[in-house]
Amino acid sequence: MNIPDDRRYNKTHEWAQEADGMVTVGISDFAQDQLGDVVFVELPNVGQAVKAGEAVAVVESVKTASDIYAPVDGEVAEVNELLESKPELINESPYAEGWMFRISAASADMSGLLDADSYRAVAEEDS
């Protein structure tokens, strides 16, 4: 299970990586593996205000559909439009090309999210 140390995680399996007040969000390698082949992604609208813990996107796979939760408060600044035509990027590259959206964060404080070791424990419990 690939869980990079350079980002933070929600217990609901989203990852978040902050740089200069912009938080990039995707789902973990564990989550994409549990979902199976991703066939559709519904992304939030650019400019949409989001609150931490709020469902803002949906990922549909051959097995199920899952809500994707915002890890921080802020405003959606960008979405990965490539996912509309290539949702499989979430399976192929969950931490790079498969990112889902970027939030202009209200605060750079991500202390409410899990570090890699804590998330690894959550993923092991859920497997």
Given for the second form:
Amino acid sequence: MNIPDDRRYNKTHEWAQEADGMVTVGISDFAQDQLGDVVFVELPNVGQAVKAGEAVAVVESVKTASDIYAPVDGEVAEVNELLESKPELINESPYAEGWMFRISAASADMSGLLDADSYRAVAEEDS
Amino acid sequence: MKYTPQTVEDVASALRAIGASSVNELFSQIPEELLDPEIELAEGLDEVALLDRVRELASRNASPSTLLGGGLKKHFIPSVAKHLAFQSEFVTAYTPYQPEVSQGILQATFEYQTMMSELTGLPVSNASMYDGASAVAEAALLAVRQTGRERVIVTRGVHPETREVLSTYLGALDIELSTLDLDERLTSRVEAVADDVAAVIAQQPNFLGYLEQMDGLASRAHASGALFIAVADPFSLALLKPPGEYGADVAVGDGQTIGNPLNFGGPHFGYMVVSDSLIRQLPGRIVGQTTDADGRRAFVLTLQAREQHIRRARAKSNICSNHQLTALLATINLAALGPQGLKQAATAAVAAAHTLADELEAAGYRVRRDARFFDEFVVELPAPARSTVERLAASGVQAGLTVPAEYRLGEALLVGATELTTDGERREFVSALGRVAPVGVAR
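Alternative state: the form predicted in complex with the partner chain, after the form predicted alone:
Following is the full complex, with the preceding chain placed first.
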């Protein structure tokens, strides 16, 4: 299970990586593996205000549709439009090309999120 | 990502939230005799006696000559359709839910979707819905989701009962519904559409049987960013321009006319076919064709991730079933008739209706010819419509629907004919009408 330690995680399987007040969000390798082939991604609107823990996007695989929760408060600054035509990027490259959206956060409080080791424990329990 | 069953703890916490100590207390408002009523059933019958009883009951059914229309009609169904559709493999107690093992049902549904797509000229069909009216309401909700707007326009040409269902659905969600009157030609006119409107809904042929100018309605809807929803009798699509060609974003309606018996009003099935861009908003599910691990052709339920059994609160609609058996009956019917057969039937139905109109006029009645009509039309009566219908029913003729007062057409009947209407039935109707509501007699 690939869980890089250069970012933090939600119990609900999102990852979040902060750089210069901008938090990039995607789903973990474990999550994409559990979902199976992703066929559609419903992204939030740019400019939309979001709260940590709020469902802001949806990932659809062949058999299910899952909510994606915002890991921090802020405003959606950018979405990965490539996913509209190539949702499979989430399966192929969950931590890089498969990123979903960026939240601009005045003070990105990542302290409520899990580090890689704690998340590994959550993922192992869910698998 | 998990399926969550209702545990004992869930029940307890739900009861706590409500403020009830037990399930029994929750139901304490219901009178005891209703909770556990005594049902008085007759003694059982042996098979011979039972068949006798059922025969006796069945013999009381009347099969009058019928000129009823209003959206549902008795059309020819080759006997092969019923014989194939009612094979035991297809007759399930509920919509088949282990789909991947039911390859026959999935293939039939795939073919149903393909035929509906060909008939409507739109690319994406779901696997059928409950009935025409709920399909129209679901189409309106689809438009609201797609556009983010909360107002819907329906023309008075849409069947009054469909509009009632629409109003029930939209009212519960605080979506505003406006009804547009028909013009002097008894067809819909939409001058301009406000830019907060999600959809314009019109019916072809309209409730009164007349042909609408659907192109103009569609372009006016689109000019303001609204979707255009066409309610179409699929039988009529054998001859009329398909909705996809006049700019409809959604085609919906009741499928009864393409291969279901009337069944005293149901069950039937609804259909919904949409443009590519609306595929993610389509309620229900789609059967897709693929290949299995060994490269063989196979069918699967796909695009069902937004269904209630998976998605619950975020489902696209509360419709999580299709009307498999009735839709299958239509599929086999269409396959047996073929495009030519369907065209012939529709041509014969239109001819029968127009001949009937001519015969009524020859007998002195005024047929409304405000616009061209398909297989139904309005005839004015010199006597109260309701009592005319009742008196004709007593003599074994179902004369038609009395035109509702909202159309302001006075005493009038909506009369339809099909390819099954015989010369004798038409003549019998005209002469019976002459006895009950003779022309030239004051009301």
